[in-house]
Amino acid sequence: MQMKSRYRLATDATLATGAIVTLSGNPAHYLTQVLRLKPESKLRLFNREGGEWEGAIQAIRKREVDVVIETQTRAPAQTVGLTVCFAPIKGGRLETIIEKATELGASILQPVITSRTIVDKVNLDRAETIAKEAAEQCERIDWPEIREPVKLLSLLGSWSANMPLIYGDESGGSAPISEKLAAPAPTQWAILAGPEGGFTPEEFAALRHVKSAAGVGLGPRILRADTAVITLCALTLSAWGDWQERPRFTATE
């Protein structure tokens, strides 16, 4: 059995047999200057719409690499129905949220501006780059949709009654998350983690007015904002997601 090439990159280009994809910028630099690949070297390209395809380098120019697409190795993925709502936080910890939520399987990343949110802007281009790089490393063949930041009250005001929203409640007023996860698994759900400093009393009141929202306790310790996101993702995915499936990794040449 022919083994897959070990190198894989996310791309927005259309993928089909015989298509030529031109990679430039960081991807081209990575292939030529870091990996030192040469013409005819094999690699895999993937995206949400086309799935994953194997191709070969056809030409290398100063800042561009042409890849000719050969065969499809995996069909487009069926996404896990997890939306991750989170308050943006400073510096590298925001990048950690994007990276780890992608690795864990999130389909949508929704930044949320709360009363105590310090960071009110998200560089969406940079966020998408981080998500793509995380997908490349974890054998995903898609990456999350990253949405524009929205204020918490606006988000809650239009929240669907059919979409469970599990939010971290550091006040101690909610049951442990294990009790909530005993419920039948939904096909789609969302998690919400608050900012540094947590939700205000007014925000907790707004959350309690959303019929499909449920606060959960995450143990006796107060978690950092990024840790809370990862914890909520991991626990809900282990109960409701696709974690019963085997790894999709295959041997490389």
Second form
There are 2 protein chains.
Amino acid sequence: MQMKSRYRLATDATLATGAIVTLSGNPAHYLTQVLRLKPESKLRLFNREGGEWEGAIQAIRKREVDVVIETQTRAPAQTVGLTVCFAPIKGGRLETIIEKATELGASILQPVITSRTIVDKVNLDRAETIAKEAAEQCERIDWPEIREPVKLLSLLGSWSANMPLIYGDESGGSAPISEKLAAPAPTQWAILAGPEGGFTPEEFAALRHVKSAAGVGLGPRILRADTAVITLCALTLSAWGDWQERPRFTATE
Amino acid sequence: MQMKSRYRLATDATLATGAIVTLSGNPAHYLTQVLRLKPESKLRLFNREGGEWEGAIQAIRKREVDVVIETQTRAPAQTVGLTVCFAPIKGGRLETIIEKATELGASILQPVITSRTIVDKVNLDRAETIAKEAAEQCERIDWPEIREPVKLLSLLGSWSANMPLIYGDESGGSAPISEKLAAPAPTQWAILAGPEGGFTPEEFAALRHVKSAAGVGLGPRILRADTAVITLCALTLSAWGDWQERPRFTATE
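Right, the form predicted alone is done, so what does the form predicted in complex with a further copy of the same chain look like?
Now the full complex is given, and it begins with the chain already shown.
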């Protein structure tokens, strides 16, 4: 087993041998004030394009840390093809959705505004920070792309016939999700969960018009919006995603 | 479809036609100050023993509400046989575990103290309040029994050979959960997720000694403790629980 430095940070910087990456803001504060790392301390930086690289702190200034990139520790990941469409909800539950979808393996997070959506704005910077922190925590080497919110009906109007869309149907009108999961694994798919209060009849009608969309039952109880998103992620990723792979990480302590 | 009063409250009281149930504390406050219900307003009360009953407010006093029980709206539920064993974690994430396990359909919540568990106390009253509120929200008519914390090694020492125990194994040494779920459905089973930091080698050894225990892989990422619990609940309940049933509820607005 390869032993690696235990500190991992997501970065937007280009990663290559010899590159100097300057960290600022929370990551710099975390390294210098919380972890109290010194020059020459090792850490790992990662992103979707570059994979994961080990580097060493070269210089510490008041609010910035320079890291010199040394060697690649993991190649860029094959992205799992899950797009998570979800109605934004309030505060903590929205953060739960972003964090759990990242941990479970989603690639794209698409906020969707429905008729019964109460929250119609999403702080995309904050959302990306949560996704990056979740990626750091869970040993991912990328994090989901977070898209601008769109209206459900316009999203469905241009939905691709080749992109399966699995939506949580609490009306009782759909077969259990386990039946759907028995289908051959698509390489890309999307899940959709409605807001608290569910979809309207018009939205259900629009969903039924999308040939590649299928409602699924998630049991006899009415799940909260965040629970439905997490459940749809976990079940579809277990059946269709990369869950046959195993963790490869062993941290040095 | 049967139309019912939309307000549902969990209660420990005995439910039968003509019984008077006196609500106090938060439920009484909620009915009178938040919903501003008046005498003769309808509501539903439920618990595991009695099922769900409709009643009407008979009297409102300063901090108490009397409800006269009228007719049963749902018979007591057949309990799904899932016991959730989890290492207590801090604040919000513990509440997430209790809420989500309740929504997804767990019957028993068993806090387990492991070597790397940082939080060794659980406020059981608070935990039960969260479970009741989740049951009210999700149309359950019971809520999980919440047990006193026990040490993992003593729990495993007396573990029944007839009770399958599915535990999340982040060591990379177990097959993916999907393989395990293909087995015939047990009528009772337990899931176990470790604390942040995982199980110790000694704990893994103890788990391997339990004949009815099986480790499962939850993909290549390292899930947080609460994510692992929710995932184990959702996947095992979908495969083995009551998720072939559909929601039966239509609320009056």
